[in-house]
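Have a look below at one chain only, the form predicted on its own, in structure tokens format.
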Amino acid sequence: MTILVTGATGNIGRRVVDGLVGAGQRVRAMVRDPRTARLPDGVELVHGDFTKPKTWQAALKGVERVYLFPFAYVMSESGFVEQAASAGVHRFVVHSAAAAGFSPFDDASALGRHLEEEREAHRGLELTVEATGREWTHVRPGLLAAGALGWASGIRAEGVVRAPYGESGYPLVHEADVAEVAVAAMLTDRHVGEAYTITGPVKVTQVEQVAAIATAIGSPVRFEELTPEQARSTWLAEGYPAETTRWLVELLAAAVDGPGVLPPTGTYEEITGRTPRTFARWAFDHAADFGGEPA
């Protein structure tokens, strides 16, 4: 059986390829670059591209399994998932979002805005998959501990996060946990037809991450709370555009004293027996990243 992982050079498919290594099945990773993609010992590489079809027939060739990475929904219309199932693709593992599972948003609210967006395009994708009547899980991620990498140059230059609301917090999921759901769902038979929302075991603070993050690195690290008028010309100056700017701040918001949009889900442990990697884990585990020992 040959297994195609979208989206392998990412944070979770790369975790994905190595899960699937790990069992001992043969793997296929599409890539953009196969030169620059860094994968184990035994992945067949291959060239491919969401926005080339003519890429996809090599790609999907004596494929039966595919892990979806998101940005198929981008050209859902375009036919990748279609001309997989004509080729013979019998299961999807659809590395969605947590948003997909949202019910629909009708507030006028930057963040409603943002998560109605979020919740058509994820859903968008899932529905496309479920109308070819093959096979599928939809694997639906919260917010994923690894946008804590934002801070990286910050504390590698001088030791300080800034950001608004140090007592927001999400229950941050780590990548590992996300592939292990997802290889599972790829390998056996139980998980056909779920759809399965994974976040970390509880909710931790800004304050607390960025702690967390201090003691993996061996080095103090400050947090620095911003308004949310200085947070928001703090991102603009970097770039962010405006309308990401005014909900990420109305995210920030929702979750200071309660769980925000997404509370805790014991999925994970329903699904493996353990409980969720905690932040402090998934610091440690990145730790070279902000400039400390690797793990």
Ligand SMILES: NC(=O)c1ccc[n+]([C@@H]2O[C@H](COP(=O)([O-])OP(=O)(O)OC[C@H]3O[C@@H](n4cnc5c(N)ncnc54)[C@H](OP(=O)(O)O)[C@@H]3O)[C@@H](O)[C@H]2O)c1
Second form
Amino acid sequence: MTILVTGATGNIGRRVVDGLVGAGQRVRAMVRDPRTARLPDGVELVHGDFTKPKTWQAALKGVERVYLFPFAYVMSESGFVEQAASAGVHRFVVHSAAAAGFSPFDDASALGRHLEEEREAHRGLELTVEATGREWTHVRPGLLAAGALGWASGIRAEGVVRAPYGESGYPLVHEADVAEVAVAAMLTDRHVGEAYTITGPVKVTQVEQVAAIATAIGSPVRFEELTPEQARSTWLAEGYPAETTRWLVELLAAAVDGPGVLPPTGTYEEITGRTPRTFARWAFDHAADFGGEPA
Ligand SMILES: NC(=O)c1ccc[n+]([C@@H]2O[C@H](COP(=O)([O-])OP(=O)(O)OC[C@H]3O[C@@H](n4cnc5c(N)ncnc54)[C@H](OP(=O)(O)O)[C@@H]3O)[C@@H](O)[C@H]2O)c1
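Form predicted on its own already given; the form predicted in complex with the ligand follows:
Zooming out: every chain and molecule, the one shown earlier first.
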């Protein structure tokens, strides 16, 4: 059986590839540039691009199962899913997002608009897959711990993180946990037709995240709290769109005193029997990204 992994060079995709290779599966990775993919020996690298339909046939030839990366927001209409089904794919494991499981938002805040956009895009892709009539599992990560990589340059250069709402936080999920669930869904039948929202074990505040990174790299990291206005102007100067700076501030503001838009789910534990990896573990695994010794 050949399993195609799309987004194979991404945070989660690399772990999915590792998990499938470790389970002895024949893996093909669809990547835009095979020369820079750095995937394990034995993985078949095929050039493929979601924006270039002419590349899909070679990527899909002989494939029975697909790990589907949610490329941008155009995927559900691109035709890739239908072409995969026609080419013989009979199981899709969809890399989705927690927002796909939210109820429609009608609040007019920037955060409400953003979450509604995310919900529509990811749920749209899920529905496209469901409409093929093939087997599917939707793996919906909550906020990825990998988001903290955005702090890496500031930590390496100055040992500092500047952000608003130090006491805000979400149950950030380790990419390895998401990948583990995806691999289980790919290789066993008991997850067919299920949608899983996967989070980390507990809410971890930004101050706690910074402390965990400092411990992982073995050197101090300072958290400098910005006002929401200072944060927005910093992000605007860094090139973030104005709308993004608005919803980012609102996302953090919502989770100062409570769980914000996403409390922890027990899904990973229900599936694997183990507690999810902590943020401290994630920081340890990524110490090198922040200037520490590799794990
Ligand atoms: N950030 C969050 O907290 C969060 C939460 C839930 C869900 N999500 C979803 O998860 C995704 C991020 O996952 P991740 O962190 O594992 O990914 P990632 O590290 O951002 O990796 C992106 C992947 O997309 C591939 N890619 C980009 N453009 C492509 C194209 N035109 N054709 C084919 N492949 C293309 C890249 O492959 P190559 O460059 O090798 O071709 C790479 O493997 C987001 O897009 C979002 O939809 C994010």
